[in-house]
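In the block that follows, a single chain appears as structure tokens, in the form predicted on its own.
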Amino acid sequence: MGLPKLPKVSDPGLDETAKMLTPQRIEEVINRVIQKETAARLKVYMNTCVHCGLCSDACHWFLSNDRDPRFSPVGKVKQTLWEILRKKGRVDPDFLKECSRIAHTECNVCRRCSMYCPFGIDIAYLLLLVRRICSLLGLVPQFLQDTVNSHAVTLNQMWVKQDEWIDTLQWQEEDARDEVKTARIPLDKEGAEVFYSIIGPEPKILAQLIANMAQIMTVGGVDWTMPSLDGWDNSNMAMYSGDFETMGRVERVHHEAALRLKCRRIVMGECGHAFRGAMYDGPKWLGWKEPPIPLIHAIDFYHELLTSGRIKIKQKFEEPVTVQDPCNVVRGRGLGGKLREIVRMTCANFTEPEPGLEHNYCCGAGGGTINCGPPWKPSRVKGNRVKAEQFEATGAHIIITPCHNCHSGIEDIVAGYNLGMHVKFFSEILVQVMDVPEDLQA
């Protein structure tokens, strides 16, 4: 199982920007970031690492590229941040272009490597610091920067306009009523139990997932709402490009939309990075001790609905299934056990992936890597051969993953390695197997 050697990638976000950088500008930005935005954490990590390489076997990029040391986590840091610090920022544009390529397109900042570091060094933090420097210099892969530009201008990832957002919700409410006759998507309802937010690609390319949730909310008897204005998109690719200023703006609008409607809590759709941004990185950058309103991921919410009996199962899903553990809500939040509980409650034939839970391999798409776009897709798929081998070993027909980046990344792996499997969100399973009371049936 494998892919051919890949040609060199041309990316104007790196190639053209590098031509405009001067040594003075590079040195000024690097030293400002190191002196003003880092503290003891960076110094401790850099002074503690003994270059042992024990993080290497934790990285799917390293394992999938024939154990080439350049792809090991410590190798990536050595090729980028160590050189930047050693030379005190006196590096040239071509070197920084390579730093951006490595940090943005060959690392998913999934933090699996940190679990295996004997000192617990957060290697993802070090590579995110490289991304921060590159972002301030404009050295970001073009497709990823386009996504960040959309966040900055429209406050959503996919440049969805206001009328398009409302039209999509009306259309999905109509579709939901084909299955559950009283399904509604309530807009701007003050004081609702649940403020439901989703990731930008849903209204653009996966609108059926909104109809799924309208059915689930109605059958579960949930008092819920969605905002008609900005704040509905909980995704945040700026968090991964290194543009923390835009990241903070996006997170503030998301939280303030829920506060404006006086909702009791936010339920976030099936996305891992969005949860990370709203729960951790966004509030931290904004100077908040914690999010101003309670929020939970979809896994928690589905678990509540199923274990409380608000949603009952009519007949379990019969095809063989396995799961993908989204890094930011399983390794980062500990929801792997609940994910398996809801899968076992709804599916008759579940096979555990090996390794699983917090030890599972990253999908290869998260951390903003998939948003670097089609030019980098071949290297991304080649960089997760071990994931293809893991899925193939389960013998499953269906891969369930409650995360958009995982869903898209695994679809690419399935196609790239001809696995003949299909990928589903959990909501797609739940609407198929849940018991819709007779009085709600269309």
The other form holds:
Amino acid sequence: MGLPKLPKVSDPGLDETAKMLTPQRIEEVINRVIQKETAARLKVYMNTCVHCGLCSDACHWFLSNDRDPRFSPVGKVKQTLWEILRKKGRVDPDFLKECSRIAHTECNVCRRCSMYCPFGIDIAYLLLLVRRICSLLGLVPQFLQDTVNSHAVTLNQMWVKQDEWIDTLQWQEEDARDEVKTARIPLDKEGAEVFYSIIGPEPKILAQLIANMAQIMTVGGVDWTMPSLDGWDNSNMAMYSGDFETMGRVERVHHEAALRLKCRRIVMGECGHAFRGAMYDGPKWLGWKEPPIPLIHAIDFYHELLTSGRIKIKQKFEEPVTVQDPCNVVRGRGLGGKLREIVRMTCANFTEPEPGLEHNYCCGAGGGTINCGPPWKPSRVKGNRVKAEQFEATGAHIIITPCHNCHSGIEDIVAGYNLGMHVKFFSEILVQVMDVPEDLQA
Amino acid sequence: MYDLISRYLVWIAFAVFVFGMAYQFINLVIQAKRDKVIFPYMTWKHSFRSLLHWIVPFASKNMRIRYETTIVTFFFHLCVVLVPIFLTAHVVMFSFAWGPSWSSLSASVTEWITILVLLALVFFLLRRLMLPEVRFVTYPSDYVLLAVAAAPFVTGFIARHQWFDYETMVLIHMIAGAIMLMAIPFTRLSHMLFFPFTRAYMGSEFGAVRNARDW
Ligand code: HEM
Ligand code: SF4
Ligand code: SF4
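Now that the form predicted on its own has been shown, please provide the structure of the form predicted in complex with its partner chain.
What follows is the entire complex, opening with the chain shown before.
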């Protein structure tokens, strides 16, 4: 088939490491993974897929690239795993570089395709398996690998040192007090009702979100805490690179930090992949059926605060808004309904995105794809034109995105397609519209 | 020759089919236990909920988007799965009770079923050739599979119309039928066996674990 050549992207994480690979090592790693780490799912999915292509319409990459078959879910599996298995692992480094490009940078492991395949084949799982193989061979896009290295060394994603972490919290506590006089960020408070965790980039580049939360917690009268030591970062890029050993360590430390402080439950900030790691992928790898301590996403928590009346609304947000349903908490946790409820409770002018809820398109940034960094940004933005069209059709000015990956990804889409919209976390809306009782006002 | 085939081949094919399916099923259970994350997460309720939405035509969003495929595939599968199961079962039962008895569906119904199945297979073939996303993932074996599915119907049709030597055609027809039956457990046609399980697993993972719908 005469398909146009895709632009060549150079990435030292792939180009340089590929030079060090030998055929023996490739074959050994592939066969070890297939034999030791896979069983029924791989076998049955491979035997069951009738090559019908019905999963194609699920994928925003396929739809946005004018139905280019190389971007369909099964097309990506064909170009990677089918070939690997057909050749029994005897593939060359250049081929594996392509595998990493496809699996790491052109699939968001968002699982929309599992809702479109008549057999419910988990293509995201198959592409994660490709990532696993690539990762064990060292073939990971450089920027993504750097975040994984940071996780492995510092147990947070952004090389944040402990003194920087505490400094940031102090600074944010002060900022919060400019709005809510009694706002505090209690560190290491044993037995607190809520253990609040966030992702590494928050202290690094979006610190005001921590101040927002301090205000919300104080107004809601929540007994909460954050840890001063490792375990504060709930993000997990190792889950997406394929370095599951590091993924397991990161998740264990996160849960253990909450257990050590004897907290009643973990509330996670507005991030989808972090939730997936803490709730599903991490525990599964560690051999736990469920997380050892109750765990909820911020949407659930805001919903509790608003429906129980712990936080009241002063005046609703007027500008027209729509939402981005983050895959990992909507398709991954069914929080789409609650998200709409809290948005309706706080915003006067809400338009549904179409498609929405479980059928929403991924932001295109999830699954570690945005963490593959600037070299891969053009293809990522091009690969999600349908997202831009979807938002444009809502006529909204603000897109509420309760997920960090979505937030950054959609900012790129808004800029790339000149949508002229703004992207906000829900907490940014909430601090603006909540009723701060007189005695707490600064 | 005719006697030999009509007497034994059908039974051999049945035996291969039944034992092949049993083997695949047992293997599936063993492998699923090794893949530790399968059984702990499965629930009956969510399995059946998902199956229902993917067996009833148009009950899932993708079946509505690709409505033409849904209609064709539904008729096709009704014909290739349900009819032979009931038909052959009836014939076998009849044979046991009253000796040989050949047709239990009227000639015109059989004729229509055959034509519908063949048209459906032509549709699958055209889809495969014309839609880039299907063509891209097509291996030669996919055409072979379509041929294996078509052969019993084509040869049956020819035999009934007595276009060539009738007896030879019936022989070829029986061989084709036997090949298809024996191919089911060992090729991608095993999707017949795996469908309920892959669906049930994904239904459970979406429903019970992730609190979401998968249709
Ligand atoms: C309970 C039994 C079965 C179930 C649930 C089932 C289900 C499916 C499904 C979901 C598809 C997906 C693609 C589509 O809808 O077109 C499919 C395709 C297909 N099935 Fe089945 N199937 C069954 C039995 C069979 C049998 C017995 C045969 C064969 C002879 C068969 C032959 C085919 C063929 C030829 C395709 C089309 C593949 C293509 O696109 O080229 N199926 N089946
Ligand atoms: S991006 Fe989503 S829909 Fe596309 S192949 Fe990956 S998991 Fe499937
Ligand atoms: S993954 Fe499912 S929908 Fe996609 S080609 Fe295979 S069987 Fe068809």
